[in-house]
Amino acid sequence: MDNQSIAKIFEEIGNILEIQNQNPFRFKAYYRAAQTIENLSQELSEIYKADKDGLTKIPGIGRALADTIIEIITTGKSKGHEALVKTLPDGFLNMLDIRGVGPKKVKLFYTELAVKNIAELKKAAEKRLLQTLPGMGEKSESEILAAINEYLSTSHDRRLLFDAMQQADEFVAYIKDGKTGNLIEAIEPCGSLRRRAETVGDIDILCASKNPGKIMEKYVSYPEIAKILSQGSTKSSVVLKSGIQVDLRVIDKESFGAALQYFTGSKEHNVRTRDIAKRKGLKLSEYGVFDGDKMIAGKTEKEVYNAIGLPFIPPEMRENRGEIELAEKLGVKGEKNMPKLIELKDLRGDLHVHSDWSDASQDIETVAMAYKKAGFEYIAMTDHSAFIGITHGMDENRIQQQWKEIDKLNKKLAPFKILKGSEVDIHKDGTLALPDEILKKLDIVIVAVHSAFMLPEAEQTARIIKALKNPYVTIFAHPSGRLINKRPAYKVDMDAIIKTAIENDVALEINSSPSRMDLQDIYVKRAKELGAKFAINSDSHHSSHMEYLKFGVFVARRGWLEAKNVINAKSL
């Protein structure tokens, strides 16, 4: 079982213990453990496999928690967790997925109103019963009702790209391991995962082999399979214990490129390419490009695109958002003029990084050393301002104290550079949580919305525009405010925001956190066309989060960005 699934179990245990009014030390230990597990760069199963006592060496993981992790790794479940879940009505824990609803409120709703699930909570809010409860009011009730409607309007069937990639990589590694590895000529996930869409419905894996039977035997023996839906000689479908469906197709190597192009999609992109082939008197399918009965291309994707008169189109661009028109205009000989999409290796630094001066878990030196070791040239230390009440939020005095530590570390770590920065809250009226006297002394000023998400569009837009016009602002962070599958974007005129950022030389952030991936790709492409500049940042709260930068790069590539469009793809 992967780290995210184990972390979710630990978080649920903590939630139930808090609802049951257990010792705070107990439920907080599970909360801390869940956060630690989410931040790990190595899978718990790998740590345990390499060292049976390795789990207890993880900070915050004692013997009892380690034993629970081992139980989950070896059996796929925790008896203790299952017993706790059975003490609650069906659907009870789902209420915790509602924005602004935590264990204390869930317990209040249950004890006072016998509310057991989201549907009953919605009815209680609509009947104005919540506002009668202790600590509640009309405003709180209205916000909870709005949050419920947000939740119900959001799809929860699709997985985060982060989760899907991790599960696909593990499955592919299993198939390649051992003797079957020698039988595989090529293997690659395709579909929306390969296009790096922010969410994935199911996982499609394509394999080329002359011995599909052996590959299928290995495939259906994967320990994480919960159910085999179908098993054939060249195609099988399974559902993993995590609930996601995985389909495997095994084909001949000569058709691998054509099949990869076909099953990568998107559907709209494929309709256009097949139409182009048809106009040229050719037929394009998952088996190849055919001139009559003669196969003229199929082994590689480049070969397929070139056969129908197009340059190779990167998977991330295949959404029918203008890539076909561009490719037709350039032709095969114009491939060098296709966008040279940014790559992870192009990034020179990370301009949105946190430390234990605010709400992260590592000191500045530990974070900086990790980035330096990874080959980066610089980071910006951008701990939170104090306004939103985040633990250890930074006021003017503490920020200036931090500068002294950064100055010392810059001497020690040179030529690596730590830039002085802050993630500054945008107040409801558009003013900033730190005075200009401090802002003008910072190397990087990130501004962000962390509150009042429900403002009307005109008011929210005006609020942000006012903040972006501050002359000291460098970057606008996670511009839509959304959390994928959890919280929708706030209502805002994004075109007006983009134009204001351009006019005031403010970079738009592509926040790489897997639950954000914000700014969204459609706005990235739009902003690029208008002339915006961008920063691809991790929003790191642990040095291992630098691994998230690749998700920001995925978004950038889907928005057709090149290195020249990204400020932290340049040296200082």
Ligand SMILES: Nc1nc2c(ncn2[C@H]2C[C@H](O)[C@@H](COP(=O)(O)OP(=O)(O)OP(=O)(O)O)O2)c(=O)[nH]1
Contents of the next structure:
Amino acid sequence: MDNQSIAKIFEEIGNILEIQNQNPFRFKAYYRAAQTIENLSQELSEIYKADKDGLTKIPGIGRALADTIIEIITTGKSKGHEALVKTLPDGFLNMLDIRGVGPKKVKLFYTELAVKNIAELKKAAEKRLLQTLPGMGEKSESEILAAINEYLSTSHDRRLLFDAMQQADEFVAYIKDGKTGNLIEAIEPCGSLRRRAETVGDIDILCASKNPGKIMEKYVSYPEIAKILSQGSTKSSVVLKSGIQVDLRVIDKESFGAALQYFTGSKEHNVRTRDIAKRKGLKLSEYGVFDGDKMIAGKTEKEVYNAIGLPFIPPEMRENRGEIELAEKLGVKGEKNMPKLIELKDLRGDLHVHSDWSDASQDIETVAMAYKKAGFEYIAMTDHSAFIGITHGMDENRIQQQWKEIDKLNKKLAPFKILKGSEVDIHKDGTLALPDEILKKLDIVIVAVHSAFMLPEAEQTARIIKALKNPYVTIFAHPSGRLINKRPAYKVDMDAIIKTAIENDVALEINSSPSRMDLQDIYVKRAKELGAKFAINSDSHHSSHMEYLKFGVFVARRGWLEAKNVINAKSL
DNA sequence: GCCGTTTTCGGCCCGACTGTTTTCAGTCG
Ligand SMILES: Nc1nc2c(ncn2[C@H]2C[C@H](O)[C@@H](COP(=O)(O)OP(=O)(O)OP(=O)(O)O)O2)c(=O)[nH]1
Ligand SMILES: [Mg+2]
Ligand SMILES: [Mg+2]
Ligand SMILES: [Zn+2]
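Instead of the form predicted on its own shown above, give the structure for the form predicted together with the named molecule, please.
Expanding to the full complex; the earlier chain stays at the top.
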């Protein structure tokens, strides 16, 4: 049983305990564990196998939850979970996904109207039965019906960071435009978008202004709006025609730092920081840090962190994945010892670039000139090796022809350098699509999986490990193979692959393509801890794709990488 | 259910908006 399935079980237990109106701290413990497990970089089964007491060392997992995990690992299920699930009809918990419907309401609908799932809830709303219930009325009933219809007609996928950032930019441009522009003292997208998570659930925008009323007015007349969910004096929420929700918070300039800290999250990070403040006899909210009635910080984020005894923590690290412990250990004075996260300007080259020699549209010179002009020092030309499914894959002859072309261009473009490379397929049996005689003459040998995604975990892992052991391999590209919202990662023992890469001096790629962002942040962080090195590559099939590199840098920062961990942050 | 540089017991983040309410519960951020 993998981590995601175990996390789901804990989430369900939490939901059911909450519906049963149990102790809030008890069901929150299940939610917290689910969240932690979802973001773990090692499989629970492996952690347990390596150390029988390993599970309880995970924060938020104590004796009881560890025993449940062990039961699931060894028997494939949890009796306690199954007993709880049996108390409710199939599909019951899905009702919680309807906006405005929570644990109290599903319980009410079930006990009073025997409503068992979303379809029955819809029927009950259409028959005007909901408004007869205590605490319900016409308005809340029609809101629920509208939310159900929206739920049934739209996708529930989280958005790619790339798409969300574009929509956020468009919205910010709109709100800054015209007369309201002068009323805006600061504006910043927050939430998961500011933390640069690979997908985001909604767009959260923070705005500083002395005139929130005017801002809100302009906000709710944004032409892209499909529905206004709520509109207050400091906070409003809407759904855009594109289906994404936008939350806008308007706050006084004096509180902007505290509000940034709040609205950037993550929620788990906020709970921790607020708890720290509380232990120090202070209170932290989006309005500031307070000592009794006295506001002692709030204008900037740094001020807020320092006021509660912590160094500034970069947004990408705020996931409660160890940054709080590190920050507490270092203290305000230790700020210089926080990781100096890599930045886009640290990148000197791009080690994964395609041309019209294989499946891209531009010739080598055009691509190289574009990189040179953008200030890069080098690229590696890594067209695909010949392989089924790849258009114009390169055989040994064409590779050698390409070298002549590269030599010619290197004379012309010096000191800019084009490295000779290839993106070599890993065959199903772990052998490579090009012979060693060619590989050893290449500057950069990227290997990657482009076929047989469905192999069983052990076989897939062995296949990749065999490839990484080839002495000429330099980079393992897009290590998980997932395409966000399109194709799941193939099944592998990622820890074993990371260790093999380290032993064989192979860099792990952080592929910057917005729908890949692969290796994922959690594994980047784990691999860094184990001592891996990385390459942040665009995998560009057009020179304009060099823009993608910033998404690779986002992933790297979320994995706490510094420039020294990244091979293409070095000059040749 | 978890956890410990105030604690092994008694805490567990803090606030906005809505609808239905005559003072606030529920949901959400
Ligand atoms: N203190 C506190 N802050 C919260 C809570 N829920 C949300 N926030 C803050 C932190 C979040 O990053 C921010 C925006 O909320 P969202 O629900 O949009 O979450 P976020 O953007 O992190 O993730 P998302 O991709 O939207 O699912 O609001 C909470 O329960 N307590
Ligand atoms: Mg959000
Ligand atoms: Mg939000
Ligand atoms: Zn490629």
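Numbering follows the first chain given and starts at 1. In this text, the rigid core denotes the largest set of C-alpha atoms whose superposition between the two forms falls within 1.5 Å. Since we're looking at a predicted model, the values are computed, not measured.
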Using the core for the fit, does the CA position of Ala477 change by 2 Å or more between the two forms?
-> no
C-alpha of Tyr219: shift of 2 angstroms or more between the two forms, rigid core aligned?
-> yes
Can a Cα shift of no less than 2 Å be assigned to Glu503 between the two forms, given superposition on the rigid core?
-> no
By how many angstrom does Val101 shift at its CA between the two forms when the core is held fixed?
-> 36.1
